[in-house]
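As a starting point, one isolated chain is supplied in structure tokens, in the form predicted alone.
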Amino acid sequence: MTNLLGKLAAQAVLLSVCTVSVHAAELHVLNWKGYGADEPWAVEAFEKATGHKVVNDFFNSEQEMLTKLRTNPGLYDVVMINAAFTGQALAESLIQPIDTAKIPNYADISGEKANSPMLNQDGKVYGVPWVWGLTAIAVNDKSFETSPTSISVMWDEAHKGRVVIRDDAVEAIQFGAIASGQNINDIKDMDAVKEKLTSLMPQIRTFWSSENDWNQMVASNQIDIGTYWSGSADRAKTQFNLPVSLVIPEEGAVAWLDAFSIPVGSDNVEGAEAFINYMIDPEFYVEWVTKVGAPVSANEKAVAALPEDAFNRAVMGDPKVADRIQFQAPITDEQRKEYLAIWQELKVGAQ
């Protein structure tokens, strides 16, 4: 952390030479709650090194995030966006180009992710890759002698009433696509997806919406298995000492890429650049993983700084895993409406 603070301070000095006013300013950040950017130790370190005061605000869904950007123009300086939604934010003129020359750690971002067409348009960068992870399945270790390897365990009668799935239409439909052997970004047989998810509904205990919900159900031994995020499963085991193990099914899993953008009208672009650079720094990342648990950094040097046996390096970096995951691509408004209608119908039938 000492080296990181020094680098942040140096960057602040460099930026101060290039700006007319360098007084401390508020930096408004919009992100998921409990997702790196609002860690007290990280906020304190950043503020101490740069003088920018971080003010965090949160959303519970990508749609809420977009609504907050639309209805509060000029309020936010940094926003975390699932890359599959960056294009929509750009189409609505909610985010602006980013000068990556002012973000030194950008040079160490994986080329594949840095060059993602979801984050770049007309030669300009609109999103800086931060972390990526999976929506796979996680199990209550108390319910399994050995971890399952197939997604089919969700349908096993032995776990009836002890299965959970996230209450998110897009995620659910994509999960159904994987379960029915299809590409999540090119679903050819929606009837097969509906049939698969319909047959899952009798297994479901509840539909979860937050990491805390999932963890509390495991802690009270109410569930055996359910869809979950890779970073959350890691935190559940390493930080909360819960009996949770992530399973990346042989059928595959949904992958997502989260990136930082700068909203149009930001009053503190300088602070936004410094904050994004801090968030993708290897030293911050290693501390985040160690203290809290985190997804996989898009910064190759950050991943390489982890111990060789660390989950985010050894498992998530395994080529065999990479071969069976599917990264989310943008979907149209029409698709989103279709997914939502199907999901609402399925939930009604499950009650």
Second form
Amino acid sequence: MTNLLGKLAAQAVLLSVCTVSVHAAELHVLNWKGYGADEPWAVEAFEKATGHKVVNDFFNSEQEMLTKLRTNPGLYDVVMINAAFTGQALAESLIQPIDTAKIPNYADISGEKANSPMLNQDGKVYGVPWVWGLTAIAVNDKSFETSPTSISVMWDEAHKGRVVIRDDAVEAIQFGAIASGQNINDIKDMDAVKEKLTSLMPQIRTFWSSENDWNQMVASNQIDIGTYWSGSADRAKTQFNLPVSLVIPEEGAVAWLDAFSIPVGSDNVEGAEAFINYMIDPEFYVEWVTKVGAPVSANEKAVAALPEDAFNRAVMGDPKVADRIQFQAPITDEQRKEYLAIWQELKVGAQ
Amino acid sequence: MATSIRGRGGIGPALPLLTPAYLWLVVAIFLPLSAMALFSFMTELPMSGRDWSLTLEHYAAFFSSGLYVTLLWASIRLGLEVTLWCAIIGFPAAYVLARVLKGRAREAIFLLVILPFWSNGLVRIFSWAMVLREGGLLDTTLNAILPFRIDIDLMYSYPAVIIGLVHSYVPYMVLTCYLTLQAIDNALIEAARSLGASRLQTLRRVVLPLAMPGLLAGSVLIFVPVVGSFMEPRILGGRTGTFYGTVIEDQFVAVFNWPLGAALSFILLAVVLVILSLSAPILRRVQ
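Switch from the form predicted alone to the form predicted together with the partner chain and give that structure.
The complete assembly is shown below, putting the previous chain first.
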């Protein structure tokens, strides 16, 4: 009898310990859907290795991400932020400094990205660079014998009605800046940008908004060319076997850097550090690229672990490419509103 | 029933029946709408401690550029066109349902009319995308049947938006017309016929005037949401899919400018109310 009681007591203690540890180890991650952190195999491997239970939540725009952080303080433990927005999140006290000593893989991140002024302030680190990529152009291989090299192909009469561009004011304006030979972060001649985009409008078939839109239009052979993200073009090829090739035009392309931050009020900082470390680990990255297709890791060792001819290593790592890409800097709310007004006017003019 | 309640002394006994509905309306519609009305006069959203003050600038923004006026006009035109097509397609269907078909056949056709209501709006629109595009269902089927080759590529065009919206809203017209058509006394039609009116004259002088309330109710039910629609134009319209509703959506989603988005929405509401109240006397005369 006492034996039985003892067993029961032991079980109860064990059970309560288990539930407590499970509660403490829940890890809330906020990221784009289908963007690495929610891959089932990755979540499983991470949970097995660390015991933290990953709970994914998603956003559809940077604005939504900031809103979720503002309205749910203390809920999230890890958030993926485009580096151009990290400063805004910090200014609103939404994220906290990160102790990089707890993230062993941090040491392998390329220096210029780790030290980016967008992610560091007063000697403290607020964002761990994860991946970077390009907003360049991608072509439907069925429509081109040899891939074009210049952005001017978007204006080519031969592709009239078979060109797409993303329905995003900032991306469109920055694309116009590159097409008119300007610095995307310091557009001096907005009229030239408007002129470029106005003359592009008759070429346009539609404005895409998600990766899925783009891939479906290529799959049904409705488009020849359009602006696209480098990681998405890779995924279209690897995962969906679509005839898509990314082109980094000689005029240049817009580059962005995605980083992980830890929101203020996180109750599982230890888990967050472990998760970020796993996300920038070479092993995870190689599997992500091979199975799904991904942008370029900020971790130099992770990129080096790819096969030599891999697109993310051979093309994206090419110094000549590095010379002509322009990294996105933060944009003020005022600029964003101005860009949207210009973009809406252009779209209305296109009707 | 109504008179007996009034006879027993006012609204008191009806309160337990009314309270749940009105409570729900207050919580779910009136409060958020009031918050939106307040936002539309604010410089910033009062979130994460930002400073804000009251302003009229968002309403001024509507008039400061021709952009919003042009778009609003385009949306109103879209609303009128869609309403017209719904009437042209929906009224005959309702007539057949109410006055020709009986029993099982009526139930079956009715089900087909209601069916779109049971499917998600987004699914309906995406299935249209599959039908309308070049090499899509319509294109392939027609070219398989016809001896000559035609290219049908309606996707990403103004007609595609009209088709998608008419499909979504035509059940409203069928239902409202059906109710009024069904209530028409057969004796009236028989009297018109026996007095020598042709079928067309009977339709024009007897049936149509009696069915007018249903036609008008359907028109209002369709016109108002179509003017503010944004999903169908965005997905089906492509380059031509920028309307007043999509611009409002951009303000909320793309730039987090809720105040301007709210102001634009209330201007739309005001314009729609003005249109409805201006047309009210005409409509009443028609009835």
